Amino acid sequence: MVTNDEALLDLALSGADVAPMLMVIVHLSGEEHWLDEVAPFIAGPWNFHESAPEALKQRMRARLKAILLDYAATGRPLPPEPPAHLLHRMLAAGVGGPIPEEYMPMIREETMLDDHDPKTVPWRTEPKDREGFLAVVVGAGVSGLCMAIKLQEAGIPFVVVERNATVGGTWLENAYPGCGVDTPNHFYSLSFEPNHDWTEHFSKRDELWAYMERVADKYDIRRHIRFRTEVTAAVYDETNERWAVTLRDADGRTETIQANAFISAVGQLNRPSIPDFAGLADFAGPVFHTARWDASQDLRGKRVAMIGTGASGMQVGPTIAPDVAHLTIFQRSAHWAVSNPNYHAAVGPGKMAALKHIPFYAKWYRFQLMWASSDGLHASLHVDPDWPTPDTSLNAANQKFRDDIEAYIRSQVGDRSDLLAKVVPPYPPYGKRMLRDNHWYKSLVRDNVTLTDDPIDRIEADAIVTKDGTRHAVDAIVLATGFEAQKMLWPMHVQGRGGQTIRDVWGEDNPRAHLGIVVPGFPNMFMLYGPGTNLAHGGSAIYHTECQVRYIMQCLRELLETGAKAMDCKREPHDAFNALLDATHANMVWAHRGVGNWYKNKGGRVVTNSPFRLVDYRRMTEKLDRNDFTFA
């Protein structure tokens, strides 16, 4: 129902961005002439790509207000999705460029203009036919919650096992200063559960965790969760075609439950990586990893060492630098970081009102962010074999990107040539995870901040000594050293057919799975955020989760509706997918010979990342191919 509160509409229109406002006007009125008039002022998908003159924006606001008041007065229903020809024009105008036809299913799924979730898997049998089946989901982060919601929606009995005291996963465990998301959070949220109350465009950890808590409560998922409990082992019983899942609670008590399906939602970034520095155990002060932040330690006025300059380090450093006596940052290798004008921008009351009270505004805004954050850069991450400077860039677009970021870095560090030599990476942009500048470069020029790229030799009781012999006296050490991303499913003991364990198949750090979801020899076992599914070119991890959940739900439907007890991925499709994965990576930036990153295992194979566009992965996972499996 459209509000007739003029004051509320005025507030909402005052905060509305030009592109989504344009799309709402055309959607509600069918007045196509607005597209011709406004589109020339939209150069890209971000709101800072808009340059419409104020007089035009005032006319747009006035027209949209009149349209909304008319809907409120007449009570007529809101229109359906625009016809195809108009929809294409609207989408192109909204992001300042053409939209290929192959993206239309993806866009329809994300915008859900008819309020129906097209990723919901339809069933042909009644829920009562699903009684007696049990799915065990490991982890209550966003992937586990999404999986649980869809299981509940389908009437499939399930239990979620969560080692922490509440939900949230990554956004519960990572509570370090400055922790936040680097994907715009109006897109970094479940498509079927949007949030219009984000206070920032890139929200901080507390809001993201609160969102997960609200989702768990709204869908009444907590009653299915075993909190403060870990899965220590999952062993497939070939006699009864079930998984024996061993649980251990916080008091050390163990229990084994029988499950028809075993679903891992622990992801890749859940076990901190702690480097084996000589003397670390002898350090007299506090030492903690960013993912295990010790809030009882007051770092104000202390000499703090931060080891690592990746995603968490780039958020922690600038946040604590103003309060510590001295911050010494130990960098193994430099990272690229881009600036986004919205990164520290608040979402004002006007925009919140627009998201809540202007019909379709939030849907068009989500589309805009999705387009800004997904596949646009993918083509620039492929190697041009004829490119003359392959060590530092891959192609013309990648070189321009490098030039633009390097110019930005220079603008931040000024005349500090010593810093410039340390912070400009020698490898192509996106070789490591691309980061958002959290005032990182500005913090490095502070008088109380030192950045060193000399390797650490040893740690003493009150200092860190580098290879060049320099002794850095410190009172506390923060480890911003990432996670054991390659050791997926570790430390769980997972055993499939014939007594073969997942470590037998994968080794220590070489995980493979068909579509990143299923592994031959491990029937009815599914993974969310599994091997080869990390997004490093853009997009939202939650988008990938929803693709994977839809695929898994189709697998479960196949089991339950056919009466089969087990489905096991065949070796041929698994091997073909991984051959495609490796071949695609071979021509992309993450496999670059000059880059060391957490994406690669010790043998140099990229094991964490997806080399595919989001639209490709969506197509791969949209429909289950029964021929990829054997059934028993």
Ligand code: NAP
Contents of the next structure:
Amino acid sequence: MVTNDEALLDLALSGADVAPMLMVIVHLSGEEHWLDEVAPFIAGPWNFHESAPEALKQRMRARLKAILLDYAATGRPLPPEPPAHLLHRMLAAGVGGPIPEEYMPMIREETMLDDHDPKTVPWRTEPKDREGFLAVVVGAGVSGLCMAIKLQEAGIPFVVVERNATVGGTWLENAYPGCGVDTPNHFYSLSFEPNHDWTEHFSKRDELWAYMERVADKYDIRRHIRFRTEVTAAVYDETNERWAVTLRDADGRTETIQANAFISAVGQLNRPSIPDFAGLADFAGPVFHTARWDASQDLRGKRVAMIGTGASGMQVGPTIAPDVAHLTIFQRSAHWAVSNPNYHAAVGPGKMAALKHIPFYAKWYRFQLMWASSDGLHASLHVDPDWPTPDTSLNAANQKFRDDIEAYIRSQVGDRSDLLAKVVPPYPPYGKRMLRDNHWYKSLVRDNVTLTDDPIDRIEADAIVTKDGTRHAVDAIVLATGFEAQKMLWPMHVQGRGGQTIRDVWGEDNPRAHLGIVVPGFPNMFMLYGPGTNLAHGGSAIYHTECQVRYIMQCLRELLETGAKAMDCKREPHDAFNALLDATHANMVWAHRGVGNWYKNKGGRVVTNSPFRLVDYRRMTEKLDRNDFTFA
Ligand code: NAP
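Just the form predicted on its own so far, so send over the form predicted in complex with the ligand.
Complete assembly follows, chain above in first position.
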């Protein structure tokens, strides 16, 4: 039902962005002329790329209001998806450029124009036929919740094992000051569970966590979760083709349950990396990692050291700087950070009303954001073999990034040429994860902030001493030092066929999986956010999760509908996928010899990231190829 509350509509229209508003007008009315009129003012997918004159916006609002009131008065149903030719024109107009046909399935899945989730895997059998099966899911972060929702929908019995006391995963554990998301959150949310209440375009941790809590409650998932319980081991028993999954609760009690499928949703960034600094244990004050923030410690008025300048440090540093006596930042290497005008922008009441009360607005807005932050950059992250300055950039587009970001940094640090020399990275942009400037550069020029790039030599009871001999007296140390990302599934003992463990196959830090999901020799074991699936060119981790959940649901359907007890990935597709992954990475920015990042293992192989475009990974995982498996 379209509302006839004019005051509410006026509020909604006052906050509506031009591109989604344009798409709604055309969608609801079929009036194509609006595309000709408005498209020339939309130069790109972000809302700050549009320059439509105010008079034109007023006309759009007036027309849309009339259209909406007509729908409200007549009660006629909302239209279906626009015809193909019109849809293409609308999409292109909305983002300021053509949309290749290959993206259409992805767009349909993300917008869900008819409110139906096309990623839901259909079944030929009745839910009662799934009784007696058990899937164990490890982790109740966003991936675990998404998996649980889809298992529940399909009527597959399951248990989620979660080491924390509640859901949320990374958004529960990371509670450091300033913690928030870097992906626009109207896209960074489950496609089938949009949220119209985000108060910011890039919301902070509490809201993200609250979203996960709400999702868990709405789908009644908590009753399936064993909280404060860890999976210590999962051992495949070939005699009955089941996984023996050992759990340990917070009181140390252990229990083993038998599962038909073992699904890891532990993510890549769940074990903090604590560097082995000489003397760290002797430091007299508080020391804690960003992902284990000790809220009982009041840092106000203290001299604080922060080690690490990645995504977490970028958020903590500027947030605590105004309150501490002094902040000394220890930078091992500089990171690139881009500015986004929406990064600190609130979602006003008008835009929130538009999301809630203008039909299709939220869907077209999601499309716009998806396009803004997905595959657009991918091509520019490949090495041009003829590029003359390969150490500092990859190609012309990458050099332009370098120039633009460097100019931006200059604009922020002003005449502090000492800082400029430290913070402009020598390696190409995107070599490490691209950060979003959280007032970082501005905070570095504060009187009470020092950035040192001299390596740490040792830590004493009340100071950090750098190699140049400088003694930085501090009262507290924040370790913004990242995670043990490459040691996937660690420290669980995971043992497949023939007594072979996952560490036997992967070593400490060389994980591989077919599609990042399945590993030969580990039947009925599936991973979400597994090896080679982290997104570093763009996109949302939740997008990949949903692709993986669809694939896993097809695997489970295959088992349950064919009566097979086990499916084991064949070596050939696994090896072919990984050969393609490695070969693609070899030519991309994350493998650049001049950059250290958490994507590479000790041998220099990029193990965490996907080198593929979202649209490619979607295609690879869309349909299960049963020829990739042997069945028992
Ligand atoms: P990170 O990107 O791995 O950064 C760790 C920092 O600690 C780096 O600056 C690193 O230096 C430094 N470091 C590590 N060991 C050190 C040592 N021994 N001595 C001195 N410095 C050391 O970790 P993170 O910042 O926690 O971020 C990890 C990932 O989590 C991000 O890339 C992102 O995917 C995700 N994340 C996202 C958000 C968001 O969406 N806003 C926020 C936080 C985290 P080097 O650079 O020299 O290695």
